[in-house]
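Heads up, the chain below is alone and in the form predicted alone; it's given as structure tokens.
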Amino acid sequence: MFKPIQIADKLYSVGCRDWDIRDFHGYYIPEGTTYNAFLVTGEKNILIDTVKSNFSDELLSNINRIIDPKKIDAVISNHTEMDHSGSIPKIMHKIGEDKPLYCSKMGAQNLKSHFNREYNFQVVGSGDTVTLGNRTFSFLETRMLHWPDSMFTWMPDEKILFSSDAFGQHYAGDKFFDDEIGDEIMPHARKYYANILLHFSPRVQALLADVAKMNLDIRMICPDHGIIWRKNPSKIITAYDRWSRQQPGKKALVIFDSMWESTTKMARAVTSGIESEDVGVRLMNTRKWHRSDIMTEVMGAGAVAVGSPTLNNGIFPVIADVLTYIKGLRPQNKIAAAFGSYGWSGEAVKILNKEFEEMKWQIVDGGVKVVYVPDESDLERCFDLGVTLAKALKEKLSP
């Protein structure tokens, strides 16, 4: 539990840090994460998400600090992912059912299929404002970043944007701001864009253009998670249109499993031909490394190398794994090639070839397929695929 930080004039972060989750669906997150609410006080007193149902309590034990949770006389409904309107239900019952919650039209939607309520549902869409006391609030729809119901809402007297699940990472520190922890929560937000919002990234490149012509003077983000960018909101928003224009970088990676230890040669002897090139290259074992650390290496890659062995006429299932995962994040703009041993059918590189034709990868070579364990001439050959992936991203990358 941590007590409400005030993050402006009468408005409070009152949300809560998950510790000890590690897993949001099927994304890694080391240092768990937060589920950020917002109260805005004044004439009107204004509840903005509200945080995982199991947080409920500590919720109102943190609004409780700066005002009687009755005396919320609203609550907005950013997004209606469970995480964020878990707790939509004990808190209306404690401040009256009656009370206007105000959410997109899928949002509401949602809301009734998750608890099976009528809320005093009031829809807005984008362009739409309200006054609120002495407040006025403003909505933009941003369908599908992440589900079809997110919006965001803006205070412009405040220059506040609070963005639902845009522009967070799961990061459950210490700090709270931007300026408090510095460089070290980029990492975080890349990570947290390659996982959820990759897949997007269209809609992300259409919203920024939106948010452009507007002309927002953005003085301070609030995501519903991680920290709040308060002194330089501009810094993050920059990462995500660098991030949604999915432009390939001069660096390889090269993804692998092995079940004894024929395919790891390979990788190793891929990863040579490339360094030998003067590309940047990471080797990643599937079984070392988890899928959303591989995925976050995947969207600043030009150029990825799979390696797997064949099993039962297929491919590793660890590999298929990350995969499947990586597929429906859909990142573009790559170029590919396969690699992998085998003892007496060999399918694994042909499959690798067709999961990369499903990705619309460019896939620069047929793919080296070894019989049991590479000898040199294999190696070389391994080496020489490095090489030609290497030289295939330099090409597409010069003017």
The other form holds:
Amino acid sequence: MFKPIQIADKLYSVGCRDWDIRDFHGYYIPEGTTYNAFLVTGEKNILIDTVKSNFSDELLSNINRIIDPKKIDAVISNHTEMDHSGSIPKIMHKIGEDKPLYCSKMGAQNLKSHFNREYNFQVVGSGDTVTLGNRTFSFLETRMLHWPDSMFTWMPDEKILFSSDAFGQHYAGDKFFDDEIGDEIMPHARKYYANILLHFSPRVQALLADVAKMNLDIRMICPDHGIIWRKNPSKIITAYDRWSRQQPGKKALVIFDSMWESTTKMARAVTSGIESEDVGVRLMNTRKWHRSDIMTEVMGAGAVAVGSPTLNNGIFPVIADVLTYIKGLRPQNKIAAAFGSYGWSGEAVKILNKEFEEMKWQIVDGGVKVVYVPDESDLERCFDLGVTLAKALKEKLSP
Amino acid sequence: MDKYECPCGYVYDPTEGDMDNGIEPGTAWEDLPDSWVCPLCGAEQEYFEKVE
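What would the structure be for the form predicted together with the partner chain, given that what you showed me was the form predicted alone?
Once more the chain from above appears, this time first in line as the rest of the complex follows.
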């Protein structure tokens, strides 16, 4: 049960907290998440977004604390992903299947694909305005932020933006607003950006420019996950501007895995080399860190070294998992180097370099390969690789 | 002729066109009809970016 939270006059957050979820389609969320839905009441009652299907009853019960759910006149669906659309069938059944369901053009198409049925879709596009009772809503399509159907709903009189997944965070707790939680929320917002939105950074830049031109004077941002930005919405907008620019930071990351600790020794030597150049570095073992945490660190790093042993003529499977994930999120402006131990064939470094090339990362050194176990001179080569990487990063960042 | 990429990952390659949607191979990006949208996600042409 979630006590409905009043966020403005006759406007409530009626969503649900999912305390138990840890794996969000492969993204690790240690504090669970919320599925936010919003109820606007007045002459007409409008529900903005719903929740994951297994929380349908809880959503209805939350709404019921404010109004009889049957009195909902319309639903706005900003995003069709099932954590937000999953309760649409149950809600529509409850309120009347013929009630209008506002969504984007792709939203109508996607809702049909999800639920295999038609609703009374009212398709809206950027700039469209709809007045329902004494409330006005306008819409902004945010295509591929992060699905083709994604859109924002804006209430111009209240100056409240319902931003769908944008500006969200996977956080379930006892705080509901930015001013209650303070900076503690930012690591969650950053991880969310790195894992959900990073590859759409050019679209984020375009969207922020469009929104700036509109002079909206946003008072509050209500995302579909996590806390509501009511005190200082510009804080998250500024952060999105920074993250989407993908400027390299003066820090390095060493990502590695190992079979018999040889690549571990190499990774530590690379790390020492980087540190000797006064560049901050983090060493991340892919079997100790979740891919989504590694991804968050990749976003902020300017240099990335990846170490993999060669297993059966290929790279180590866990490294392949992490790299596939990273590659899909398209982090840009990185410099990179590879290393790894091998027994007889030693393909890993070559494969890693190919991955870097495909990601358009700048390779600063051909990499270091060591047969079986590194000796002192091998470890020196690894140390030097770290030095080369750190120097290249400093040079890149120097004005 | 330049290729253009949709935010969803689809790349319009003029040498291939988009036969499923009536676009002949050899049709330059600039010559696509205004009604042509991304065959995967439905994005309009304004969302595409030139592949460098």
